[in-house]
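Single chain ahead, written as structure tokens, the form predicted alone.
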Amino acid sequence: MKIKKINLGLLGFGTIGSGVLKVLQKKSALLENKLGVKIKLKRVCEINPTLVKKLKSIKVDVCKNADKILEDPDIDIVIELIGGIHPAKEYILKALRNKKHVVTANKALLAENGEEIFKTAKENGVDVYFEASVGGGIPIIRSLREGLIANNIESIYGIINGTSNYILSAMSEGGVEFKAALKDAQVRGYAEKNPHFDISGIDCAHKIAILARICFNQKVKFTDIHIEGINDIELSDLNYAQDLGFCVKLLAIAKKAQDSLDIRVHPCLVPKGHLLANVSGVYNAVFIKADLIGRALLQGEGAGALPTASAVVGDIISIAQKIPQDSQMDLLNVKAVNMSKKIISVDELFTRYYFRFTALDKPEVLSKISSVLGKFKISIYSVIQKGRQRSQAVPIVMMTHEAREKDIRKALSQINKLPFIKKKTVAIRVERI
């Protein structure tokens, strides 16, 4: 029997692109044996002179014009790894309209422009696969869409940004402040020169928008997601959390709340005994609650050339297996996706809170803070104040009973204006997982 050949076109030869090439070259014989399909990288589009030179040295056909790939009738699958919104969006749409399947790791593009992309794929009878967009080498997309398809997903909690998790782990385990941990992450290549998307929570929000759509069959506008990063977290917060029996994690959360959806990204206090509390360094993890499986955790490296390339190649294989049968799989059930569930405002969140006030060490400070909290029906669970420094700013740490977010915001707004408060109060939610 003649072995079918699947031709690939790769847009972008950065870290992930080079990893994909390495995996395809190293595993080509194994893949052909297992699939009965020969997968060939026909051409790479790259404009960086250094990378172009590298490609030519390993005898890979390279071009600088994406149309050489997008308009080539022999190319079956286009792999988009250039990132960003433009021109990636235009390239993907053109590939789909030219009846080419697409594999991408572009979470920002899918979160913000996914509707148009999936609709175009549907109209042209081709697929968009995106396993590498969330969790690097963790097969979370495939697990949700295939292995867990019979489950009614109740909630999903993700540590899905390796940079932020590495920084928080370095602070907690190494006893260093945020800036030192960030610098260390940059030196090790875990953080970009400009780490804004990672430490601000935006990267997590892009990913949870994708996961929420798959889990709950619901369109999620990126602008509807409440987002907070780890910028204001200090080493003292991690130490106090440890004393209280918690650790601090940046979580991306999506869960059902009666006829609504609760979707948000922010730092959380997670009980030390929970599975997510033990996910450290650059590792990612997704914790799922569902009706059939109960609770499950998927964990692995969330970034890096080879883990992400593994996810990309996995998508290529999935498409390659289907091409001979000419069957399309609607990964996101585009026709069924709706806006029936309201996205809950974070103001309606009802949970416990951790506060760190920075206040002058003077009589009646605690009573005045307590008075404001009481005014908004916020009940104090415990208070920690270590050491005294007369007339100097000291930390006061409080844990509350459950309270509503909008009341917390109003109370902190008033407390932060009190003359003895010297820094903006740090507030971290305690997540019930």
Ligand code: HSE
Second form
Amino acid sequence: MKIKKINLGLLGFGTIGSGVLKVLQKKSALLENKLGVKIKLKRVCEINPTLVKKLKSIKVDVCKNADKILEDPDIDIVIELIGGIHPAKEYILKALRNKKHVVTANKALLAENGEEIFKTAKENGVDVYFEASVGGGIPIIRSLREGLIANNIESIYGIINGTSNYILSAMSEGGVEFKAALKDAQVRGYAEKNPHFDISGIDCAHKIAILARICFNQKVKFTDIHIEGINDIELSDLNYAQDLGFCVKLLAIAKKAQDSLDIRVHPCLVPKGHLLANVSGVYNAVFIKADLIGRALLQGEGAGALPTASAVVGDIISIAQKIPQDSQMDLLNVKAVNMSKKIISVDELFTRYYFRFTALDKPEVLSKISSVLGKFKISIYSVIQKGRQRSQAVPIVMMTHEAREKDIRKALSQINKLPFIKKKTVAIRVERI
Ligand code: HSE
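Would you mind generating the form predicted together with the named molecule now that we have the form predicted alone?
Full assembly next; the chain just shown is listed first.
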């Protein structure tokens, strides 16, 4: 078998970058024997001095100037693991214009600037692979694009932020509040020092924008996605949900609607018996509903050096096998670039809701709340009030029947202004999965 030689240039040597190097070192013989491809990491660009020091012991060519990779004619594939929009975007565009294939884990960049990146790749006859951008080690992108290609995907529901899932699991299993669970996640290295993107739902939204585009062959305007995080969830909500037969999960949802797409990220009540309810800790999972396969769940580690490196190396191999043939595959289906369905406003959502009111414990409170709900045609399914504290605020938990979100918002805005309501009402949607 003739061995093909492929040279790589790596931009960024953080957790994933070091994982990629480890995997390449450990698996090079296996890849060579199995696939007939010899992969060499020619150069690494890194500016952090501590990480550069680490690299010196590995004896790989290190540079601080990305052009040494982007302009090197010997480098076939550029691996971008810097993250964020700038300078990653400029580096990727330059690599593509210099006819280099790109492998990236950069979900923010693809979700927000995907059109420009894919257009540039197409114009230059090269590919961008991005399996590591969603779900770490779970081969979700490859599954949607290849294994499930004959399916009409109806909807996907993802637990695709390990940090949030860890926090929610730690709260419900350890009986701790959000702040303590977040601290625990940071101590264990699951949450970043600045966990804003993870807990606010933005990281999930980046990932669902990428998945939705593949599933539905549509452009997805990131700014139209409704995003809520887990910041307002309290331990008591998880306990009440448990009593009601649910658990709370931060879900990234993408569904095909008639002439539009329904894409949103927010906490949801998920019935305890559902497969997604049992995905806990830092695990990620994507639940898919499609015409041929019915229902399927892909689950695995959504972050970490080796699971993510597994996705990156898988992409490198996929590209390496195609070089030098001119077999560029339109990875995100180029036809999709011209198609654009509107993302429906969350106001149009029609679902059941969980409310936790914080109200003074006195007569007529419930009747006044129900009267506002009645005015907006919101029907109550059940109410729980535990404990009694004269002239103090107590939680009142209510489940509704299905109602329109815009009516829910109007009703809650009026209810929150009632004099006996002492805190903003918590509302969590119940998703029928
Ligand atoms: N920060 C992400 C998470 C992992 O917590 O799931 C990388 O996408």
